[in-house]
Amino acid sequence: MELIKNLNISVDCVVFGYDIISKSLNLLLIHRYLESKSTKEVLVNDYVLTGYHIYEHETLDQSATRVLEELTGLSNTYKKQFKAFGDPNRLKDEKDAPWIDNEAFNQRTVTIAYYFLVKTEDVDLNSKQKAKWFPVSELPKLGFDHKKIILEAYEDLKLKCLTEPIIFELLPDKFTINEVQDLYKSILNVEIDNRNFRRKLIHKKYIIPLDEKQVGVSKKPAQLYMFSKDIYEKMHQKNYLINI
């Protein structure tokens, strides 16, 4: 089959990842770095979120996730369409007339935008030598309009972690309450009283406390518990997941 991009719309994917040791919520950029072919002077040097033109056979979400695959390897996470940019000077700023100029990109393109979760020790960068982790409190300088699309993406993350259990995609199959209420933290930029936060997530029938203890730990090891979504999805009343 003939591969035919559609060069009016493309999907850009917020790419969120949790990383359990330092405790960070992180996003994974793209460099994106080009030269004068004449003088060597640098046009442009900066971050941008993965994306790419649909292709005229694809839906929306088989554009996104081949775009994240591609990128990651990864292709059965956490996915979310969360809204269509389509400013018609998104792409006429002048830092990035040089490399819409050198990718021959149509200047009016409707972007529709995605996040997806992943966990950071799944996705192996070491073939990906232009693609980096950058916490979400610490981003670095973005090219088009992608910082906007990545503030929007991550106000609805904060929304739906409190309302739908989405957080136990960006954590271990087995975690400890405290690693629970780390990335809340991390999430929320909200200080969480540990004592009633244990207390309202221990008693949730689908967090399933399990005959075990951390290994290789050099404190006390703590209990671990994992997340049943049979028995979420079972349940009738689906308000808020916990209150923080």
Contents of the next structure:
Protein chains: 2
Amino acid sequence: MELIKNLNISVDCVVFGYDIISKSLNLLLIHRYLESKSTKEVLVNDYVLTGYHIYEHETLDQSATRVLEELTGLSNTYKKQFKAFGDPNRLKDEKDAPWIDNEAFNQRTVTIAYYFLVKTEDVDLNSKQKAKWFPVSELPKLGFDHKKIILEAYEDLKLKCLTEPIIFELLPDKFTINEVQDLYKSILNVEIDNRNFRRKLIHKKYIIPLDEKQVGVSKKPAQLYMFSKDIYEKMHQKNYLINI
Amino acid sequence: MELIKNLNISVDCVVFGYDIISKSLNLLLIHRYLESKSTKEVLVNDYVLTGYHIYEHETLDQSATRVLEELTGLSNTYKKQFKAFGDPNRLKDEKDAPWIDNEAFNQRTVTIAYYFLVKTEDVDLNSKQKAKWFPVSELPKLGFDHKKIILEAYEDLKLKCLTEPIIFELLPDKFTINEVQDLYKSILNVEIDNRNFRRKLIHKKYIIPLDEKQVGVSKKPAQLYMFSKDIYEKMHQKNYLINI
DNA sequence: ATAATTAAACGTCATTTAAACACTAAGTAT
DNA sequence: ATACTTAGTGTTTAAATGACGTTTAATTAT
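Switching conditions: you have the form predicted on its own, so give me the form predicted together with the DNA.
Following is the full complex, with the preceding chain placed first.
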């Protein structure tokens, strides 16, 4: 199939990756570097989201999925289209001018922004020299309007993880209660009482204790659990609780 | 300023209007009618959202705001960009073919969809022959992918009104508790116990009783209240309540 | 073997919140 | 004065939440 780009529309991918070892919520960013051919002066040196123009035959979802897969090799990950960014000047900041000149794309581009939830360990970055994980709390200098995009994605994620079981997208299939709690802490930046959290989670019918414990830990090994999406979807009736 | 349209990108506006008299949540739709010039056969006869291509100098928000204002005369209304729709075949359904031929726009168009919250009474449709309100529960035949867009907007609204005080965008400045309850009923399609609802609302510090009662009603006049956005924003701390 | 260490796991009480439920009060229209 | 209509009120029970300290099960060091 012939690949025809639409220069007016792109997708950008905010890739959240959780590192269960360091308990760090990370973002996958691409290094952007440009120096002057004549003077060797560094013109651009920062990071951007991964993204690309859409192809004419693709849906937006397909486009985003493609871009993610090209970078990470992953498909079938959780994704959410959370906002479109279309300020006519969004690519026209002074800091981005050398880059834009170099790339020679000067059309207005509206970008449809997605975020993805993955496990850092699932991504092999060895073949991707320019890609690097950054903790959400220690972001580097960012190009274009990508800082804004990231912050909006993060806000959306914070809200979403309170009401939908997307947290389990960031965890291995088998996890401990404390690992879930640590993840919530990483995302929300709040302290959570372990006993109360534990009680709450264990009582959910879709949090299923396994006949397994952690292995290879140098302490009391914790009980492992799994999340049953099936049960969740059957049991969980939306409660229209007005909470303004 | 010269107005240059971008044919690849449009905005569509899902306009929710609440009619406090009939207690009906409505949608503002545009009649789309086309008959064959030769045979007089009716080729297209349905309704669509109001929408238009974006201009090159506009932000997406400005574009949506412009489109809404052209139709309703309203500015400063609540709006939310809730999703982009970009299926390459979204305008290529058989039912839309005569219309597309007639309009002669055949480029792929990604639309950024917004919803707006207004009071039906604030909109003067006299000069807009083609525009009409429909109760959300009695939608007419819809063109393009607009049914899908509407349903997604409605779902978003249902969720949003549970956690943010957007309900008051649909009510007059002075309202009764029962009017708020009726509105929730109209949006959510659920029964709500009046006593519990009343107690809950009256205890909110940002729901302020006025020294006024309803006038001109042929029954016991109800106490009027107002919503203080100021107080809401100061008082309302986000409670990170995990509710999966 | 024993002790020290570390994180997991458990339980209670006080408070808050939600759900269920039926009657009286206050005004208007006749 | 009476009928009518909607506004407005209170209690009880169950469930969920938040605050808080101690015990248990494993590994590591001696």
